[in-house]
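Read the single chain below, which is given as structure tokens and is the form predicted alone.
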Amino acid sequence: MPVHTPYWWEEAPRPEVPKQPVAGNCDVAVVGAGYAGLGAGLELVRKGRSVQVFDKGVAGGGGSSRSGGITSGNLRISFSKMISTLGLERAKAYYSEAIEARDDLAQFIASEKIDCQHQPVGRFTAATRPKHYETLAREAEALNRHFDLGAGVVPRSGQHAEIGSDMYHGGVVRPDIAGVHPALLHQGMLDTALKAGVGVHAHTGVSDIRREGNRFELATSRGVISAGNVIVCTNGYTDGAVPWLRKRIVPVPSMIIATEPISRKLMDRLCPKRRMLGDTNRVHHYFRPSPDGTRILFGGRAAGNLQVDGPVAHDHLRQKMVRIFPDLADVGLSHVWWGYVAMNLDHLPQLVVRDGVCYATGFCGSGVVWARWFGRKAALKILGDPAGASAFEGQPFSAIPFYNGNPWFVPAAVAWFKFLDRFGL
């Protein structure tokens, strides 16, 4: 049987951060202590401001440490659809962000020296359906025109060289993408954030946010502080503490399976390129050989019955594997598990400063990349620094309807895009 704790725990366990003094007051208080609550407080700690970042469970037990490591920073909008809703000057401003973000995550892991196994392998998705095919190529052809980003179109004939699958009908390269070990990457953050002298608080969790004069006062568990400036970075977990988040934010649970080792000959075949991998079902699927190329980590939607640390029911994400890679059919499953992704009625990660709280969040799915980027663009900003400045600022961050927190409403959705993808509408 498999054991339901991320696969990615083995090499990097959940560090207990040593317990020290809650400061009564600091120049900056971050509620979350992920990518973007420790991208966050490094940037600020290096500009002289005492920083203490909260968590209420262990640091970076999240998302940072659960997703499938892929360095996407993904826009659920396409380049095409935004510049036919939003013109191309302002989906070109989108997009461009996205890709400084991508480059300026691989030059941190460089110039930090943060030993994540980043791999530069690019990531091949597979169209589905032959009109995805031509939908995937515009786009490419798109993104090339005006990023010149190298995507290449790889037809149903040649895919082989991409993927070991008959399932799909082509699809495209993105060299650009990268794989990293995700809870490598934030004990990196970590490590590095605690050397420079940021305050992580773990098992310290914040009730209350509220304003006092030119100042804001936190709740915790370990007392009331007192902070000149709060920046949020709870994402697919925010609480009640934050109830103005709580209302736009929608946690979705996201299962990520791992297979047994499997022969090299067997992922020659399979991932011959070792590069990260995904399709376009709405309700998508990502996989990736693991680092070391043992394993293939293969990740969707995940079922109903979710527990916290217990055994969940992963045999429909196991099918649709087998589905993809016939020759998986035998091959055991070592790890399963879950975390929350934040979605938005928006569709668009999120940099909201409101009544003075700075807000970093929203990253739909793809917060690898965004989440130290909109953490740092928060920091910025609060140092008055013009690099704070993002394209992301000042969108509609819609509150959702009848939303308060409990997503009642995801199963109907994902009923109802599973039934679009069924018959390609």
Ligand SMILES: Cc1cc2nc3c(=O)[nH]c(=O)nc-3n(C[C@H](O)[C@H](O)[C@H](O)COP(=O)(O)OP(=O)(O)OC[C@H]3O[C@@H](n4cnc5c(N)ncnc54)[C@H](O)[C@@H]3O)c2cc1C
Contents of the next structure:
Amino acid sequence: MPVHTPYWWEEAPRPEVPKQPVAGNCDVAVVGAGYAGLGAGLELVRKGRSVQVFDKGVAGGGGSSRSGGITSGNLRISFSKMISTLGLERAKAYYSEAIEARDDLAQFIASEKIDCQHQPVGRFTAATRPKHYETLAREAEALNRHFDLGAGVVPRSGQHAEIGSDMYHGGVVRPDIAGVHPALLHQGMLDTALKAGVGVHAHTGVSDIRREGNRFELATSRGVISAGNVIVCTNGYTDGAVPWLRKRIVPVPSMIIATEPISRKLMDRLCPKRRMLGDTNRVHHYFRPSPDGTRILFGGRAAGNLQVDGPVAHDHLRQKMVRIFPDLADVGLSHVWWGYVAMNLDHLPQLVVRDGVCYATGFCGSGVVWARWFGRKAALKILGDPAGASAFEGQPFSAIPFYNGNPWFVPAAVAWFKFLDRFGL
Ligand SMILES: Cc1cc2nc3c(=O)[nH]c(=O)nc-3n(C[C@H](O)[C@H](O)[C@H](O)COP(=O)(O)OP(=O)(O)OC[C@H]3O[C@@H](n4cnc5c(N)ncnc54)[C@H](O)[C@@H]3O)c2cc1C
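Please supply the corresponding structure for the form predicted together with the named molecule (the preceding block corresponds to the form predicted alone).
Next comes the full complex, and the chain you just saw is listed first.
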């Protein structure tokens, strides 16, 4: 039977942060100790501010230690579509920032000497339909023309050099995308933040944020504190403490299964270049070899419902994996886990200041790059540093009609998207 905790936690168990006293006053309070919250905290202490980061659970117990670790820095709206809907200038600004953010993460990992198995191996996105291959090829051509990314198309006839599967119709390689061990990345950020003087308080939930004159009062499970500024980095784990955000963010469960170790020969066949992998379905799958190249980690929607804890959910995902890689039919699973990604109506990351509170959120399943980037941007905004500006500011961040935080409609939406995928619509 597989264990129901992330494979990543074997090597990087969730840290118990040494309990420190909660200070009654600080310059900045940050809610959420994932990549975004730690990215914000680190920037602020290094610029001389006193910072306390609060997390209702273990530090990094949210998306940041559960992900696939693919540094996609993805935007859900393709570059070509953005050009036609928003114009070339906006589309270029958004995509340039994605490239900058991805590079910045790699530089951060190197400069802070974070040993998180950063592997710049590239990503192969496989086309589930012939027409998707055409779309991928056009997108690659547009990206190369404007950004010189070196994206390369691979026809179906050559795809075995990228993936040991006959399910696809070719695909595209993006050499600029890498893999990391997400929990080691979080651990490295946490160690760096604690060393720099960020006050990180795990198991300390924030239940209310209230403006009092030109400061804020936060009700925490360890007392009320006063802060000059507040940054909210709760993403897919947003709760009633921030009702404004809750109406804008839908927590969608995403699940990953890890296989038992497979032979090197089999891995050579399935993932000859050890790249990050994904497909073009709306309800898409993302998968990769483990950093040591011994297992396949395969992620996607569990089943079309919110019940992610039972065997039905991971069996469903396993069947999908075996359809892609029949060679894995007899290979057992070692780990099964899931977490929430945060989707929003506008499908773009958000950096928003509202009633004096700064929000960094809406990473739509691509926060390995975006979360730290926007946490840091939020910090720079508070510091009044022009580097806090982002192309993503000022865009709509719409409330979802008739939604108060109970995502009852997710199963129906997933089922609808699966239907569209099934019939290639
Ligand atoms: C299964 C899975 C696979 C994924 N795969 C990828 C991938 O391959 N590539 C990629 O780029 N992205 C991926 N993601 C998304 C990525 O992990 C997230 O976007 C990113 O980690 C978000 O970081 P964050 O700091 O914004 O939020 P999180 O890491 O989710 O942290 C939010 C924190 O806020 C805390 N919190 C919430 N409310 C309160 C409160 N009231 N008081 C105190 N604390 C609170 C929570 O406890 C939580 O720890 C995946 C996510 C999942 C779940």
